[in-house]
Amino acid sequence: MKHCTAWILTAFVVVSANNALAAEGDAKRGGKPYRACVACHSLKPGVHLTGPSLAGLWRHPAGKVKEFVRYSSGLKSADFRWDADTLNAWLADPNAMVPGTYMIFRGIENDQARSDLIAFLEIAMAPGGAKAVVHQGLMPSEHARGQQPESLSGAPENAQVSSIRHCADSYFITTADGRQTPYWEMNVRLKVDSRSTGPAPGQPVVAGAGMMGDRISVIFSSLDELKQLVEDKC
């Protein structure tokens, strides 16, 4: 713990000293680099993607969102809060600040760009930040939401899976419209989406996963449903 804290203190003190040369951050400019974050983060409360929702995290302890379980051990044991100084160090080089972090992001070298992004995040990560950044014209509402998947409930019959049979090196997938389609097993991904946006229980959904039409994902509402529906039979 002491070693991790020493890394953190060293990182943000050095980066903060360098950043003092940059002009004060501009939140409107900061909305532009934030667009690179929407693939992994949402500003909507409770919407966790690859990374946790950023809603309400300003001055919140790092690595402590209870509903998010994919933190690295370094962030789980970290002893700091998200503010201008810690974000400055994190955005400069996440892995230098918390070695072994799961966040795949090489960092922002430009001091001014970091200051602008932090000015934006101070608004966005405050309570009600998603509405605030849209209301102030800092970013469009779809970016505030992040790349949250559309709801899979109510899929058409040709996308509702009724049975899956595995034989040799193939999956034979039958949909609710009665059509059976064979796929090479390496081109089929079996997934679980247990969130409210996932498929309805008992109604797994098949979705295209490649431009050639030969790769698919089959998405289940639970792991138990996946185990029960997939049959190994020729």
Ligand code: HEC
Second form
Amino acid sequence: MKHCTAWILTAFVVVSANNALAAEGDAKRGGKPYRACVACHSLKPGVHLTGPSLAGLWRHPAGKVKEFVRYSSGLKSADFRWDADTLNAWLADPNAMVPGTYMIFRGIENDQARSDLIAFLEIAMAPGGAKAVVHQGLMPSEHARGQQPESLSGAPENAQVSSIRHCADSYFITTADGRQTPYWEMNVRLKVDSRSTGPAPGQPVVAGAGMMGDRISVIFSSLDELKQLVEDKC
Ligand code: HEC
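Cool, the form predicted on its own is there; where's the form predicted together with heme C?
To see the whole picture, the full complex is given below, headed by that same chain.
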């Protein structure tokens, strides 16, 4: 019996040592796999894109960033903290860890790339992480910021919308330079950008939504403004 216990203990130590080895990541290399995250995440506190800001989440409970209101029910009700082990499972296959998650990401299969990324995240997700990773040369500052949409204030006249009406299957959009352009209704996206860098109140702007020029996005500063400014009139 004694012999058996010793054997189990030895096996346990060997397995643990292997895990430790697998977890040996290089934060410097981890900046590269992190590029897959910047479209959806910022490291700056309070900057939420498709996904929540990752600022300060290391060792913090999952799914609990207060101002982020788009969590899946699975992540919102999760009861664990972000550390090397939980991130390892999440980044290998988010949907296997939290079924039904809204993080549409197929996962990182390569063990070494995942370990490197986690070593990077240990710095990036600590308080002050956005500055630390840039300061330590792990990543350029635009990646720390995440791919935030451009600021919409100060748009030129031909991008400022003065009126917008819907008639039959079309929108007729007039810009501040006096030009009116018709668009097929299916090619127009009406959006709201409530960030401080969004359009000024009362001054919606247009942004091309495709390469062809026959598609367009109109961006309002609030939903109220959208309701008020779009009229049904032929
Ligand atoms: C296509 C957009 C997208 C990409 C790419 C993406 N994420 Fe996410 N991420 C999300 C969304 C959306 C959520 C919220 C998921 C939910 O509520 O189920 C999330 C949640 C998270 C969380 C949990 C946050 C919390 O508050 O608990 C972490 C950690 C995370 N992502 C890390 C990463 C990392 C690291 C990468 C890059 C390898 C990455 N994500 C790539 C969209 C994305």
